[in-house]
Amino acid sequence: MSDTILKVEKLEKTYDNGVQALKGVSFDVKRGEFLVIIGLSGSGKSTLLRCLNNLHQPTGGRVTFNGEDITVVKGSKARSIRSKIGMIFQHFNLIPRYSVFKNALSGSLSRAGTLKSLMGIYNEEDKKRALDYLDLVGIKEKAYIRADQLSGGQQQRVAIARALTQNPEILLADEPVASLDPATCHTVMDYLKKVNRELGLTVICNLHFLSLVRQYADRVIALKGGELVYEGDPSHIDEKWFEEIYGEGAKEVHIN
C-alpha cells in the first residue's frame, strides 16, 4: 500500500459569482499524517478542505485518494468513497434533541441505510463502535443526555466520534476550535492527536493559530488568495514567513 494516502493536483476551485478560491494548489498527505493548512480567512481553506471529500466539485485538477481519481465518481461511488472521509465542523452540526449516543451514532449512515437509521435500528456493531468512541474522547459518561446539554467542547468531542463511528481513513477537521474558548481548545486537540496518533487515522486539519500548529502538526502548508505558499515543518515558520501568509503587520496570537 502506497505511504501517499491522498494527492491533490493542481486543484482549482470558481464559484458562479465568478469567485477563484483555489488556484492550482497542489500537495500530498502521507497516510498516518497529521497535516494542518493555515492562512487567512477566505485563503480557500474551508473550500479546499470541502473538495477533498466531494462536498464541492472543483473547476480544476484532481484529487487521487488510494490511488483513485474521485473528482469524477458520481452517485452510490461518490458516496462510498465520501464515507472513508470523515469531517467535523466548526459549529459541531449535532442535532440537538439527540442523546450524545444517538449523535455518534448517526456516524454509521452509510451502512445501517437511510431509513433504517430513521427508525432508529442499528446493529449491535455500530452501537459498540459508537460507545467506544465516545470513550476514546472522553465523552461516554454523558452518552444518554441530550446534545444540548453539553458544553461546546464536549460537543466537539461528540462530533469527532461521531466522524469515527463512520469508521473512515481521513479525518477532515474545518476550524474545529474556532467556535471554543482557549482553555478548551487544547482539549479539543488532544483528542484530535489521541485518534492521529493510537488509531493512525491521517488528519487534515484546518485551525488559525500557529501556537496551536506549532504543537499538533507534522506538517503544515499555508494559503494565501487561493494559491498555496508554504509547505514543510511549522517550526520553520519564522517571522518572514508569518508576514508572507498573513501579511506585513499581522501579529501572532498565542492559544497557552
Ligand SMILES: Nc1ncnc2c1ncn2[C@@H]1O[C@H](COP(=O)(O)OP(=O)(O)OP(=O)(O)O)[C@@H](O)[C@H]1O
Given for the second form:
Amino acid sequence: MSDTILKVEKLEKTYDNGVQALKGVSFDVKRGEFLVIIGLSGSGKSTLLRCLNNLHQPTGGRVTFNGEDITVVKGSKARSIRSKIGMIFQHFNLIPRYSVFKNALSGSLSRAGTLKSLMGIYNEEDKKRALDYLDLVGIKEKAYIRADQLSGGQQQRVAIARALTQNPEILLADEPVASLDPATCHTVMDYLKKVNRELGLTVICNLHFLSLVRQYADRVIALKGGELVYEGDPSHIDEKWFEEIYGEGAKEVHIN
Amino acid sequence: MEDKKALGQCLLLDGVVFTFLILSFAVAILQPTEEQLLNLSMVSGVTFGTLIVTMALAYGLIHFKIKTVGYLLFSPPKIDDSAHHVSWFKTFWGVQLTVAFVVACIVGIRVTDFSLYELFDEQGMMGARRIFSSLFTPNFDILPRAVLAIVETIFMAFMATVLAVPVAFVLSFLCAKNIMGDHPVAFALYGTLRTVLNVTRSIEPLIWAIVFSVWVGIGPFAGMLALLLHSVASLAKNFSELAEGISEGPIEAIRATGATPVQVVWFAVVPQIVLPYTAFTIYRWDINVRMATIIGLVGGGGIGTMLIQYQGQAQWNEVGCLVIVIAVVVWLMDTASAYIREAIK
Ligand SMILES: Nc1ncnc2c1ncn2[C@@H]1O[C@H](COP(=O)(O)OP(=O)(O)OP(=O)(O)O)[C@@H](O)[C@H]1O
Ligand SMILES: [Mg+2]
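And the form predicted in complex with this ligand, for comparison with the form predicted on its own?
And the full complex, kicking off with our chain again.
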C-alpha cells in the first residue's frame, strides 16, 4: 500500500445558507502520522474533518481514501467509509444514559447488523474488543458505570475507545481537549499519541493551543478563512507564523 | 411600522375590536328582527364591510401615532418611555380596552339570558334542593354495575393510549424539523403531517365520538376510536416537540461510527427521549380516563353512558353514586400519574 492514506484536493464546502467554509484546500495525509490542524475559530477546521468522513458532503474538489474516491458517496457506501474513519468530538457526545461499556460497544454498530443491534445482540469478538480498548485508555474498571457519571477527561477516553472499537484506519479528533482542564488535557492527548504509536493509527486532530501542537504533532496544517495558509513541521512555527495564522497582535498562550 | 406581519396582525385585531363595538351598537339601536339576523349573506356582508372600514381606520390611527391595543400588542415600542408617563385611562388604548370590555359584558349578559331572578326563583330553588339532596344520598345498590362501567371506561382510555403511542412515536419523528432535515420532499411531508395533526387535534374527542358512534355503532369501541385519534394527534405533537429539543452531539457521533439510520434513531435519539415520552404517555392516559367519561355521554360506552341514562330518567340518587365513583377514580388516576411522572423525571 502507498504511503498516502488520504488525499485531499481543492476541497470546497459551501453550506446551504451560503457560508463558504472551505475554499479549495489541498493536502496529503501519510499513513501513521499525527497530523494537527490549527486555525482561528470559524476558519473551517470542523467542516474539514466532517467532509473527510462524509458527515458533511463536500461541494467541490476531491477526497481520496486508500486510492478510492470518497468525495460523494451515499447510503451503505458512505457508512462503510465512516466505519473505517473513527471520530471524537469536543463535547465527547456519549450516550449519557448508557454504560461506559455499551458506549464503547456502539463503535461496532456498522458490523452488528441493524436488527441484531436493536435487540442488543453483539458478537463476542466485538465485546472483547470494546473491553480491550477501554483497558487501553485506562478506564476498564468503570465499564459498567453510566457514562454521565464520569468526568470530562474520562468521557473523552470512552469516546476514544468507542472510535477504536470501529477498527478504523484513521481517527479524526475535533478539538478533543478544548473543554478539559490543562492536566486532563495532557492525559487525553497522551492517549491519542499512544493510539497513534502503538496501533499505528493515523490521527487527524484539530487543536487550539500551539504548545500542544509542538508537543504532539508530526506535521501541521493551518487554515485561515477556509484556505490552507501553512503546511509543515511544527518546530518551524515561530512567532511570525503564529501571527500569520492567528492575525496581528495575537499572543501565544502556553498550557502546561 | 416596518414589520409587515406585525402591522397585519395589529390592523386585524383593532379592526375586529372596532367592528365588534360598531355592530353591537348597531344591533342595540336598530333592533333587527331575528329573520334579518339569520340572513347570512347580509350579515356577513355588513360584517366584512365594517371590518375593512375599521381596519382602514386603525391604519389611520397608527399613521397618526395613536397607540391602539393592536399596536401595543404586536409592535411594542423599543424604548420604554415611562419617564413621561400618562395614566392608562387617558390613553387611546386604555379607553379602547375598557369600552370593548364593558360592551362585551353587556352583550354577554343579554346573550346568556343572565338573570338573578331565575337563579333565586322559589320554584327553581326547590328543584335544585331536591336534586342536591338525592345526589348526597346516593343509591349504592348500583355500585357493582358502576364499578364494572368505570373499568370499561378505564380500559377504553388504556387501549386508546396504548394504540396511540406507536403511531405517535413514528409520526413524531416525521414531524420533528431537526430529524427530517431540509430536503424538499421531507419538508413537504413534515408540513402536511403537521397540518393534518393540528386539524385532528383541534376537533374535540366528543365530536369524534359522535362520528364514530355512527360509523361503528354506539358503544365503547366508538369511544375508544375517538380517544385514539385525539391521542395520536396530541402525543405526536408533544413527542415531536421533545424530539426537536434533543442534543445533536450523540446523533453525529453514532452517525460517524457508520451506523444505519435506524441504528442512529435507536442508539442516539431513543435514549434521550424514552423517559419524557413515558411521562407524556402516562399523562395522556390520565387525560383519556377523564375524557372517556365525557365521551360516554354521547354513547361512547362506559360510565358516561350509564350516567346519561340515569340522568335522563331523573334518578338522582343513582346519578349521585356514579358521580362519586367517577370522582374517586379520576382523583386516584390524577394522583398516581403525578407521582409516577415525578419519579421518572
Ligand atoms: N452546519 C452549518 N451550517 C451553516 N454554516 C456552518 C455550519 N457549520 C459551520 N458553519 C460555518 O462555517 C464556517 C466554518 O465553521 P467551522 O465550524 O468549520 O469552523 P471551526 O474552525 O471548526 O471553528 P471553531 O474553532 O469555532 O470550532 C463558520 O463561518 C461557520 O459559521
Ligand atoms: Mg470546530
